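Single chain ahead, written as C-alpha cells, the form predicted alone.
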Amino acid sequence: MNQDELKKQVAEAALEYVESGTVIGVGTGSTANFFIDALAGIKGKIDGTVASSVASAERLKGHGIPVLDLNEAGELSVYIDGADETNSQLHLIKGGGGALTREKIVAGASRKFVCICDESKLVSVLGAFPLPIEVIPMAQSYVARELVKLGGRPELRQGFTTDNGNIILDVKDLEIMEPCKFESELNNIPGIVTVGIFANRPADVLLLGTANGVDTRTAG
C-alpha cells in the first residue's frame, strides 16, 4: 500500500469515533482531507464540524456538511486530525500545515482526540520532523534567539501567513526527551502563540496505518 492508500485507511477507520447526533471537530491536512471525504458518506448522522483551518472549512462545505463556530458549538465530541510525528505516549508534533493552533483549540475542546496517520509517523523521540511555532510578527527576532539558546535552529516560513494573521517559526535539530516539559517550557516565551508540540492534551487514541491493516492504540 502506499502513503495515501495508508491515510485513506485510517480515515475510514476514524468514522467509528463519530457519535450520532453530536458536533465533532475536524483537523486540517492531507489524512484530515480524507475524513472528511469518507465524512460525507455519513453526513447525516452529525448536527455539525467545528473546522481546524479555512482549508478545511471550505471542504467541508463542499461536501455540504455544516460548519459552525467553536463558540457556538460548545464541547465537542471528538477531534480527528493527523500529526507530523508520534511518539508511543501519543504525544504529537503537528503544525506542518501551519494550523496549529486552532487545532490545539479545537483539540482542548473535544472530549476525545483521535490521531490518524501512517506508520511513517511514530517515532520514538520527537523532533526530527522541525517543530512548527507560530509567533506574533514582532516577536520573530527575540523568540528565535530565545529557541536558539534551548538549541533549536529556528527558521522562518517563507510566504506564509496563518489563518491568525501570524507567522510560523519551524525549529530544526531539536531531540524532544520531555515533551511535556518543553512544551510548557515554550508556551512561557513571549511572542509565542502556539507550540506544535501536543504533549500536555495529547492524543487519546492512535490509529496508525500499516500494511496488515490499523493499528489502534490508546494513551497510557
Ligand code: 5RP
Given for the second form:
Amino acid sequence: MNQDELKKQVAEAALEYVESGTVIGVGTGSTANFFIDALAGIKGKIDGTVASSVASAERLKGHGIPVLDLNEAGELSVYIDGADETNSQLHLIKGGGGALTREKIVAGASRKFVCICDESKLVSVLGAFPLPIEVIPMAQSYVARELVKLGGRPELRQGFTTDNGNIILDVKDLEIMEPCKFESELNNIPGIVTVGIFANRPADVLLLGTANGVDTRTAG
Ligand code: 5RP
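Since the one above is the form predicted alone, can you give the form predicted in complex with the named molecule too?
The complete assembly is shown below, putting the previous chain first.
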C-alpha cells in the first residue's frame, strides 16, 4: 500500500468514532481530507462539523456537510485530525499545513481526539519534523532569538499567512525529550500564538495505518 492508501485506510476507520446526532471537529491536511471525503457518505448521521481551517470548511461544504461556528456548537463529541509526528504517548507535532492554532482550539473543545496517521509518522522522539510555531508578525525576530537560545533553528515559512493573519516559524534541530514541559515553556514566550506540540492535550486514540491494517493505540 502506498502512503495515500494508508491515509485513506485510517480515515475510513475513523468513521467508527463519529457519534450520531452530534457535532464533530474536523482537522486539516491530506489525511483529514480523506476523512472528509469518507464522512460525506454518512453525513446524515451528524448534526454538523466545526472545521480547523478555511480549506477544510470549504471541502466539507463542497460535500454538503454543515459547518458551524465553534461558538454556536458548544462541546464537540470528537475531533479527528492527522499529525506530522506522534510518539507512543500520543504527544504530537502538528501544523505542517499551518492550521495548528485552530486545530488546538478544536481539539481542546472536543471530548475525544482521534489522530489518524500513516505509520511513517510514528517516532520515538519528537522533533525530526520541524516544529511549526504560529507567531504574531511584529514578534518574529524576538521570538526567533528566544528559540535559538533554546537550541532551535527557526526558519520563516516563506509566503505563508495563517488563517488568523500570522506567520509560521518552522523550528529545526530540536530533540523534544519532554514534550509537555517544552510546550508550556514555549507557550510563555510573548508573541507566540500557538506551538505545534500537542502534548498537554494529547490525542486519546491513534489510528495508525500500516501495511497489515489499522493499528489502534491509546497512550501508553
Ligand atoms: C495541518 C496539520 C496536519 O494534520 C499535518 O500536517 C499532517 O498532514 P497530512 O495529513 O497531510 O500528512 O497539522 O496543520
